[in-house]
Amino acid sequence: MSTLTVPSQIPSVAEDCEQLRTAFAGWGTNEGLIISILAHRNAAQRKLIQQQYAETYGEDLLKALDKELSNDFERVVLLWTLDPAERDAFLGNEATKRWTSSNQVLMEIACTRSSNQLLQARQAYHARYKRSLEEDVAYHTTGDFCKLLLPLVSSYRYEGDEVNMTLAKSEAKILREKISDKAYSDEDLIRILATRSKAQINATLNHYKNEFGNDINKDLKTDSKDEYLALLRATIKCLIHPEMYFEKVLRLAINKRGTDEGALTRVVTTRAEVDMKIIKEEYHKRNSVPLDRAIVKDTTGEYEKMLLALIGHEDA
């Protein structure tokens, strides 16, 4: 499911160190030695990185990076570098920062990681910014916002494939009657999505459409232009269907006029060694495009290569 390419062959990370300090030596910087490291090592390896650079070189490989790179290249190598979980505190607090309702990123967080990877989000967090991300979010956010992705962003899911199926029937009825009276932030809505394991809701969602004759996300349609209940349908489908979400990303960060690069960068940066494999399978099936060949045609330079070999593009 992972993109990511490790050669079966690696050099030691001393020498995977001493050729990044030299892709900085110099007039100009090296950036295709250091895709060809960075971007070919897995979260275990690049952290040995990390922390070898540091030891041999008296500076943050991180710093260093910040240092020589630029632009969206900066960033997409910087998000890649971190550990996933420092990755995830990070994004989370930049997204507490600048809060926008249509803003999903941490719902994003909150539904498609495991509850160990949250878990691990979270205290990467409190080591990085000296507070919660609970705190923050609750800071930050108000309304039906807060409501909604408070309990998310706090939750530790079990992850088990057992399923209640009278549990799920009578939670699949809650549901409705809440949708029907237009109740989308009623607390046992909000408590069924952010505390339930996820076959359980699947399993939930599953007998509301055979029960109700329709998709819950269509009958969360009732007003396009509602961002909340936009959210409330993205934290359904991350749930049930993430790959269906991060394509939808995608294709919004590539098609419109002008790239996204924060989406595009993120999505691939975060997935690459999760499922980014199914993710181009769902971008093909649903553009008709490769998604290699969409970012070849929306992004230039360094970026684009580097891009592409995330997400095991065979030229990169």
Second form
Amino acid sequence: MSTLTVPSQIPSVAEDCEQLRTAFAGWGTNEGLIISILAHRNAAQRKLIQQQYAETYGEDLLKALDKELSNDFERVVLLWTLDPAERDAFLGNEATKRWTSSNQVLMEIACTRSSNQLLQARQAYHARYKRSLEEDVAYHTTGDFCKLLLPLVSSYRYEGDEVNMTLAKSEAKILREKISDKAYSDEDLIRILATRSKAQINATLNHYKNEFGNDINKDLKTDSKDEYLALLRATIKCLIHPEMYFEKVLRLAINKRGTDEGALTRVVTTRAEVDMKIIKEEYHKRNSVPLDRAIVKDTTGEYEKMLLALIGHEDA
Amino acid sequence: MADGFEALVKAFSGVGVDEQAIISLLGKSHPEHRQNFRKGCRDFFIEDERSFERWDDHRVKLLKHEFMRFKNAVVLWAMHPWERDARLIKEALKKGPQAYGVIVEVACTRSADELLGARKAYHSLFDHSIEEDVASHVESSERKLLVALVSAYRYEGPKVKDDTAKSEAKKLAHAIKNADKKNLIDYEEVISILSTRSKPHLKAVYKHYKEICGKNIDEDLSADLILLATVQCLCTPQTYFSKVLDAAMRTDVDKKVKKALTRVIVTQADRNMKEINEEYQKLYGVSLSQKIEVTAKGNYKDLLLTLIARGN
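Given the form predicted alone, state the structure of the form predicted together with its partner chain.
Expanding to the full complex; the earlier chain stays at the top.
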């Protein structure tokens, strides 16, 4: 699942900190050294490094990275080094701000994390921003987007496999009715997507397809310009096939003229320790080139090296 | 003898039963006394056509509830607070709209982590999330508000942005003024303000509301019980609890209302009891213990008084 490669014998935390410190020393920055350490440590290890670095040198490692690095490379290293809950809190907060607002990122965080991961993100948000994620989402999003996003970020879904087939049938019917009436932001429709467990939603959507002939997302494609519908389709995809959703985000980011580094960075750093392996397989299947090769073609320098290291490319 | 069974009837009345009185009056009674009790007490016994006095079935059912009050209180008190809150919400959902106030009570008077714990316990106990059960069981327009309230994970620090509080007070005032044209609960903003903002922030909002409208916000919400409960529970829980307790101890109230006595005292015993006691005294002129001494009986009464005393 994870593409992170951690060597079987790693230096002690103190040694890692010392090496990072030397990477910052002097005029330039030894980016290669930074990558060789940070890109090969898991979340728990990175957290220890952050703590030890602060204790030993009296400086926050993240601040040091911010000072030394720049541009896309800085962003990928910073996002990667952050503890996953803090990363989600950071991305969520960014997504509510005016110039960086993104309903898509908010939906991604709400739907592709486990219930406990989303919860930890909300806790990290309290600690860092002195507000709740929900109140910022409520304040900064509007209309149908708010109607959908607020319940999504507030959810704490049951995570078991139990599925109620009768419920799946009746809720598939409700979804069908609402879609036929073009009531895409209907309360019931949103309630089903925002509160049911992922297993239950999966069963409901399977039933939808069996009973009504089409994948629900096909029936939601009535207006390709409608941003709300696009978000709704993405929500559904994230809930039941996150690896396919992320494959598409990567594909669009890479194929875009000039590359969407923001999306590329976000997907790689948030999924490297989760399901990057499956996403890579999806990508290869769908695009006939491996993700590694596409990244090499599309990005350069230390940014490229960091991305490759995170997706498990050999020799990176 | 007439005295005898008046005391006996008294031992069976009120909330809970006076076990000691029952033991000494009934346990030590002469068969003739019991015969007189049965013949004389038309509330408890009916004259059967075959010349004997039988227990009134309905009365026996009521007595069963009264005997169980102590047991229910004990079980609830020993429970982990998370399981307690999860079960309270589940029961309220089963009971229907008149019980939805309990959902508001649990969602709004617990801390963010306590509510979260209830959501976790709910997963374990009932294999569903609270939000999905509330969303699928509540059919009225209150659904949006209730789902939002049980999903909240409010910031708990003191930081408040005063200008935001002011503008939100204005929004609430506007919505309340137009309540005859559009239901308050249909305003997305009213719901999101009440369900996402921190409690200190809401206190600031209420303060500004009073400055703008001249009245306390709860005075303007008296028409909508669920919204009123929400607003009270969020910022003046001791007032809310005092009122609920007082209602529970009135005579001839619905048995559901009576249950609030156990619920409030057990759930608040180690939390807010001192403040509730003070507020109760202020509102009603007697201390909570005094009122319970008069209204409750037996082991049930002793348990309640012990729990209240923990606050001292």
